[in-house]
Amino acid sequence: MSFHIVVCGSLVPDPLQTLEPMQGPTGPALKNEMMLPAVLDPWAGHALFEAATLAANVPGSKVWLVSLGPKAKLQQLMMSIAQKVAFDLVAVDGPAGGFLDAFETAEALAGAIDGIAGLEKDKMLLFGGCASSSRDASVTMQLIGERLGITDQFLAVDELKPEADGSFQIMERIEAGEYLVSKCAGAPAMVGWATGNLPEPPNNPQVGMQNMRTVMPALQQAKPAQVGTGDVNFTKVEVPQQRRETKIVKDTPVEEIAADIVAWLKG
């Protein structure tokens, strides 16, 4: 039993940069957002690496990466991740800011997935991050799954083990550092990945050249998507202010220290 694995993942601003929110002409945005260097969303990266490893271990499987973002920024991103693992790119031209509406984002991505030539829905595994370092609504993957008719959904997954009969075992994070272990009879299914178990693959120039044969045509054929902030109205956006108050004490009982901390938090 082979799998058709569709990974939803896009770019986010490099977290090492200073991100300053502001009110733009169409709603909230980041200052100089188009000038900020971009990286693949970390959770989406885990999903992509897990998908590529699964496809390599299950003969006949294939991986698609569906990305929503400005074409120019997506092209820059592909130059860095195309050498990691093999995939076919499906690009959607649109904004990729941190204030986008999850419903509109899911609608655009589900439409792009529906248009993938050769995709067999009965073999499909829909992969993505369980969250995002940009638009962390934590519902986008579920909404995409529902639009595609996928009702078997798993979130915060760290491990997926396929079986010979096409079924697979999934480990989902739950509270107290424990896992919920489930067995799914087979595709289709939606898997929202946490950190997984795999490191970032090293660069492979041969994989990069193979991917770029399809990346550039995909970017040129990317259809525009009308994605925005929906009906949400932001009255104010700002970076949380850092606050530090230091108090040096000596030979103070633990109970008093705890009481001081509680009083500080209440204040």
Partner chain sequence: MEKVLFIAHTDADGNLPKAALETLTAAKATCGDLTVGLIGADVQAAADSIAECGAEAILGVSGDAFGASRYSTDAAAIEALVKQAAPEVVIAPNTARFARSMPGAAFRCGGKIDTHITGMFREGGKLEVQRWYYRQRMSATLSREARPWFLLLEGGLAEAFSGAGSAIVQTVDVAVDNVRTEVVGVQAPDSDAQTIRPEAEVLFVAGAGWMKKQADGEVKIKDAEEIILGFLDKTQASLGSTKSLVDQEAEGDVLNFMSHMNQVGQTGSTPRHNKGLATCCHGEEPHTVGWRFINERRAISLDANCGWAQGKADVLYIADAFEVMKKVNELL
Second form
Amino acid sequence: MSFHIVVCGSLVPDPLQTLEPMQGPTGPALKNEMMLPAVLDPWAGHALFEAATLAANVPGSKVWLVSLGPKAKLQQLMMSIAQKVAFDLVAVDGPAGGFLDAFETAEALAGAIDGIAGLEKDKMLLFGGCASSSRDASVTMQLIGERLGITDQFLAVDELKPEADGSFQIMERIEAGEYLVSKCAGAPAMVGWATGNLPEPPNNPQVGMQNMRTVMPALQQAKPAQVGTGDVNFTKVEVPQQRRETKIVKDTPVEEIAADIVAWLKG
Amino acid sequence: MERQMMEVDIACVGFGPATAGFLHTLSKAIMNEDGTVALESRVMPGAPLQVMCYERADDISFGVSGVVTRGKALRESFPELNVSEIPTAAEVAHEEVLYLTDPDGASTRSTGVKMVDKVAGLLAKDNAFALPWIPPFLRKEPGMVFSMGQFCQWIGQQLMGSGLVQIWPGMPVDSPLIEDDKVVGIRLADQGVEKDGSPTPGYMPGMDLKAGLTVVGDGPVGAVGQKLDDHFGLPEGNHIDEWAAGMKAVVQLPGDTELKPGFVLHTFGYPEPEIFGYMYVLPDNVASLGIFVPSWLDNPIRSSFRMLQHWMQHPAVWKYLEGSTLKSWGAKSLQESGMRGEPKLVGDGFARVGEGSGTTNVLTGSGFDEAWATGVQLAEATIELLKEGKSFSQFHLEETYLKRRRSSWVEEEAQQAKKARDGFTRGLIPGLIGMGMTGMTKGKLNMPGTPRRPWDRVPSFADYFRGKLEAGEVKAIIDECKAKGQSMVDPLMDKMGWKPIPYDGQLLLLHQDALLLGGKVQAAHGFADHVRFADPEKCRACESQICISMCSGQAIAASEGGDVPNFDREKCVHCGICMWNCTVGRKGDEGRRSNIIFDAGSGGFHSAEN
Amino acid sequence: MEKVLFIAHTDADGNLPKAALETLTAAKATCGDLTVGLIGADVQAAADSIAECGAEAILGVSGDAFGASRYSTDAAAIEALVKQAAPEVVIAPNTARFARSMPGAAFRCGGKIDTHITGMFREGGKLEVQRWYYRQRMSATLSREARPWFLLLEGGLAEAFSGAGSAIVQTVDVAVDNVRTEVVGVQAPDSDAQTIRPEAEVLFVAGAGWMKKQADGEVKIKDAEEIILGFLDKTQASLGSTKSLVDQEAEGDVLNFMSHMNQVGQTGSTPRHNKGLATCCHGEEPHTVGWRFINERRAISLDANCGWAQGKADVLYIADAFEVMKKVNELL
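Form predicted together with its partner chain, following the form predicted alone:
All chains and molecules follow, beginning with the one already shown.
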């Protein structure tokens, strides 16, 4: 039993960047969004690395990466991730900001997945991050799953252990640092990954060369998608500015400081 | 694990303006208009030329510098260029050069400089004297200003979009592959290793890329360039003894700023007379600014970061900057020997382009355009050799690339500029007079001077502080800092009379915050430390440990008891300034390399605005 | 006002989780006619615990299949409850179980969903919610046209509802067929693993300074471990760390109980606690954005110029955290 693993993942601003919201023509957006360096959404990245490892361990499996984003930015993103693991890119040319409606994003992605030639739905594992780090909603993957008729779905997954019969065991993060352990009869299923357990793979130039043969044509063939803010009305988007009056305690004996802290903790 | 090997036609090291110029020109020639292959691969017959470029930074847009350039070569490559197509670019609209006097009285000023101060002071406004006339050799009009990072992103996207060349960021190149004095390719850095380079379970030896032509454009402190210099030596009479630390920032100017895009300001005279400053105003109320701290600033505690903060607060600069916010920050080494620092430009299987090949014009202070031009020249040569079926031998590269370079404006202007900075070896005033003489006579008359290696110049604490501070006072501070493992910069500068920095959390930031908010520095795991101390004993014996004071990112930090400094890869901005600031020559290699090994490494800035 | 369906699932004991009770209070405060929908193996006890909430009806989907957290059965149960109650707004707590199943159910009901809601209010009669984007770096206030509008609320928005009594539950039947996922159970974290504990009063953050050489030139990992674990043991505080500390962990020097799961900040988590104490940490912006939901903040640092002094903490103690925390542990 092999898997056809479809990973949904796109770009988010490099986490080290300073972000500032602004009002764009179709709703809120980030200032200089096209100029900001981007990275693969970290959770989607874990999903991709898990997919590649799973495909390597289950012979006959295959990995697609379905990405919705501005073509030029996707191309730049591919240069940093295509060296990591092997995949077939399916690119969808459209916006990738956090303020876009998850329903419209899911519709575009589900449409792109439907159009993948050679994808066998009964072998499909739909992978993605447990949330995008820009929208932060944990919604899109389930919506894609529903559109594709997948009724076994898992969120915040750290481990997927396949069995020889095609079934697999899943560990999902739940409250209080605990895991929910489930057994799924097999594909099709949706798996929204948390961090998983794999380190980021090193950059492998040969993998990069191999991927580039499909990445460039995929980018050239990327279909445009109309994705917007849907029926959402944003009243206000802001970066909260909280500046506190800081009391600085110095040249004070350790005992006094410790007593003050304890009083505060107990207060 | 076995080392992988891959064959390509052309391997490029580093993605900056020179390599960009090379790839831009080359990529246009690879395919015919009818879609057939014009330049066929030699390693994959039938396929188009296989061209790979490896860049250490994590993204192609993480270049560092505000650029002002006449853009002559760039316009030749883009005859229809509309400057506004380049993000953050603006046409140069107004230029000013200011001589800054010292409002605090803390800088070190020679008698000559003090006299200049007096004269300038009579006509000064905001402690600054505006030069009534800017000599033509310094003028950038007509020209353009932009951010290097955004330029690299703009051109890089076009290049990758062509599908004809591949640029891989996040991949440091360790060394050239040299066989019998012939460069046969490059070796990428090992991954899955400890800080000291020893393998971990995830060890992946750096791949060998065999290439007919290796294009070395890894800048002034690049590992491949250094190793080529070590192997082949510099041509007779050449040296790379002059450097500058460029510390830069990008700021959001206040909303009511009077500055318009294209405003170009250059300063000299403050915070130390030898330090040059610049501010270029880009669209959307953004300014790119910074200072250059040269290797001939004879000061054992030079800290570019603190100097930048003093420069920003100079009344003539602060009047523009008050109310600004830091958007981005960075630093780089500038090879200031110019043509004197030219290495072996071509050899069997390799050619060098850009700043690391000595293109910077030390008279006009121009580097971008020259770097781009040499990339274009090499591409034209490459196309010619490929079309004629010739090899990339030293002879053929001399006949094509070198010939083009030598007969170009880059060479002509560099020849004129060759001795322009010699006067600075004797002080600021002779230096300025020398530059004027060179500039006005197009290099026919020059102020003589003998360049000295940076580590021969840096004075001892005793010499530097003589007449400024009591020897006992200085020793007490140094001893305390060394014992506690703290940097000496702030205590000594405070003692010298430099005012403490009034941190505002917006523009005047702690060094650490500048790293995180502006530089956004990061390093990938699994690579070895790229800064190492060759002989730890020499570090322990080193009085100034200047590597700590001048480290742009506080990546080199003091150890308790004055022990060998610590290096933290997570903070390194890859400026390479440590390499040429170190005051100690390397054992067994005195006179050529300092005690600090600056090698290929991963990480650095995550800022696209620089 | 719009008709609201409040949905909750029971916990393993058949009770309603605290987050559900808080969400119920918030729902009552903001919305109109209320219907309650409960999901669980047996929902009677849960229904009784909120009998006085003033709901027009309490609907229940129950049975063994609904006792466990599973997408297919949960989504079917939510769908059935929504179809039965026909609400305009559906409000539920943002538990792991609903975070997974509610979006798909919203899709099946032809509705839209917003999650991680941190504020809910009426503006000119119109329902608006607040949620965060870009990993808690910017907040937005928004409304939607579409109905039913599903909202998953974060905990802590309101006091937990109390008003027990005797409730009548209207059973909603849901067919259970083709269940392909079997829930094996819950696995607790290793007893020595220290994690972010959402219920803790205090967040304790350890910075890279704990791994630095101390005054005598030695790195004191053992001491650091002892002090930190001692504090956690005494206070049951949640353990967070800076990126630079966990990065050092990856490089080899280890505090055994610490991993990237503990990282707080721009590239880590943004926990919610009433109090936060930072130690040996520089208080740089990328770290302190993770403190967005920490009400009272104190820090111990050797550096009087550190970021905490720049308006990020309420109190900054300039002192050696090793010594202070040792003393704090003694006093505790």
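Numbering follows the first chain given and starts at 1. Just so it is clear, the structure is predicted and the values come from calculations on it, not from any experiment. Whichever C-alpha set is largest while still superposing within 1.5 Å between the two forms counts as the rigid core.
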Exceeds or equals 2 Å, Cα of Ala258 between these two forms, core fit: yes
